[in-house]
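Here we start with a single chain on its own, the form predicted on its own, put down as C-alpha cells.
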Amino acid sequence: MTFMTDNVLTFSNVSYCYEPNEPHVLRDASFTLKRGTFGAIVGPSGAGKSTLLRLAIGLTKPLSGTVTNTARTRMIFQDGALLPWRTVKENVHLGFTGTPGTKREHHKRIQEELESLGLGHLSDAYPRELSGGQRQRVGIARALVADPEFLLLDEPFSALDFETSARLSEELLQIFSERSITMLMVTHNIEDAAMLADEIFVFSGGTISHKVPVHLPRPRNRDDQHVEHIVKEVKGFITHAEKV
C-alpha cells in the first residue's frame, strides 16, 4: 500500500560542493515543501540558490544527506533555456521526455499548451523570433505538457522587463491554482517572492536560516502595507546572515 504524505520535497541535512577541497554550497540545509503550496527561495546572489534546484529535481547528487522528491518533477529555466536551431513546437516537444503517448497525442497536447499561453501562432518559429517574454512561455509550455505535479522555477523573471514578469507571474499565479501543480522559485527579487509565495525559504551562508510564512490572499498589491513588511522582514535576514 501507498501512502500519500504531505510533503513533496524534503531536504535533511543537505551538503554540497562543486569540486573536492572547495567551500561547501550547500551545508546541513533542511527545509520540506507542503504538497499544494507555492515556495520561493530568496538569498544573496551566487549563494547557490540553483544548485538546491538542481539537487531537488536530481540533476546533481548531494554530497551528504538526502533529498526525498515524491513528485513528477519538470523545471522552468532562466530565459526559458531553448534550443536556437529547434522551433517553438520542437522545444516543447522535449518535455516529453520518459513520458508515454504517441507523435498524435504529443502534438495535440503541445498545440493545447502553446494555444493556453497565446502561443498558438507561434509553433513553427525560431527563439531567435520571440521576445523574451514568448522564450519564457515555451519554456513553460515545455514543462507542462509531461502534467507534472511539481514545477521547479530558476530565477523565471530575471531576464523580462517589469511589465513582461508582472504579466508572466499572473499566469503562473493562474497554472497553480487552476492545476493544483505545487512551486517552488528561486529568486533574487524578494518582492516577487512575497507577490507569489505561501512561504519563503532565507538562503544564507549555505544552508536555509530562516522561513517567513505568507499568509495574505491573492493577488497582492506590491504597495501593500502587509506585503511591505513581508519584504522588510526577509531583507533584515539576509542583512544579518550576511554580516555573521
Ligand code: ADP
Given for the second form:
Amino acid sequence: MTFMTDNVLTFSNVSYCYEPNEPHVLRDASFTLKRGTFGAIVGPSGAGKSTLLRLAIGLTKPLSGTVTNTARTRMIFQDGALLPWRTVKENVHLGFTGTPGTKREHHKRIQEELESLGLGHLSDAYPRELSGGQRQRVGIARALVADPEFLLLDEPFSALDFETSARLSEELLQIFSERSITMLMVTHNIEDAAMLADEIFVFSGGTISHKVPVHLPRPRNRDDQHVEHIVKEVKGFITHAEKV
Ligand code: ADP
Ligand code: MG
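For comparison with the form predicted on its own, provide the form predicted together with adenosine-5'-diphosphate.
So here's everything in the complex, that chain up top.
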C-alpha cells in the first residue's frame, strides 16, 4: 500500500543524556532511514554514535522526542562481542533469542550461516582461537540467523586491519544486496561510509547536522573521484560543525 510508511527507522527530535546534570549526548536529533537502504552515521569518537544505536534498537529510551522502529532488528558490534566461554556455534545460537523454531532447525540454520561466512569448520572453536575478522564474522552470523529486517552496525571494521576490513566490507555489501536487509552503520571513518552508504548522516554537536545522499553505484572504489568528493564534502561539514 502506498499509504504505508516506507521508513524503517525514524528519530524525531530525540534528546538523551546519561546523568541529569551532564550535557546532552543527543540534542533534538531527527532523521529517517528508508527501507532497503544503507545508511551511515559519521561522527568523531565520543560523539554519541553508540548511544544513538542503543536508542534505535530500544535498549535505551529517549529523554524527549520519539524513536520509531518496528522492524526485526539486530546489532553488530566492533569486535563481535562474543562470550569467551562459549563456542562459535553457541555464540551464534544467542541470536535466536525471542525467535521461534526447534533445536534441530536452529542447528541447521547456524551451520548454514557459518558456512556462508566461511566459518563452517570453526563451529566448535572458542573466540580466543579466532582472528579478529573471524570473530567479527561470528557476530554477523549471530545477527543473521534471526533473519533480521534491519541491521545496526557499530564501527564494524574499526578493530580490523585494512585488508580484513576491506574484505568484510565486500561481504556486508553482498549480504545487503542479496537479502534486502536495511542497514545502518555508525563509524568515525568517513571513507567507509562513502564506500557503502546511500545516505550519510553527519552526527555532530549531539545532533544530525547534515544529510549527504550518495548516488553512486556499488561496489565503489576508494580512489574514484566521486567517492573522494563525498569524503571531502562530509569532512568539511564535520570540521565546520566542530568549530561552531
Ligand atoms: P561514540 O560511540 O560516538 O564514541 P558514545 O555513545 O559511546 O559515543 O558516548 C557518548 C558520550 O556518552 C561520551 O561522552 C561517553 O563518555 C558518554 N557515555 C557513554 N556511555 C555512558 C554510560 N553508560 N554512562 C554515562 N556516560 C556514558
Ligand atoms: Mg561507539
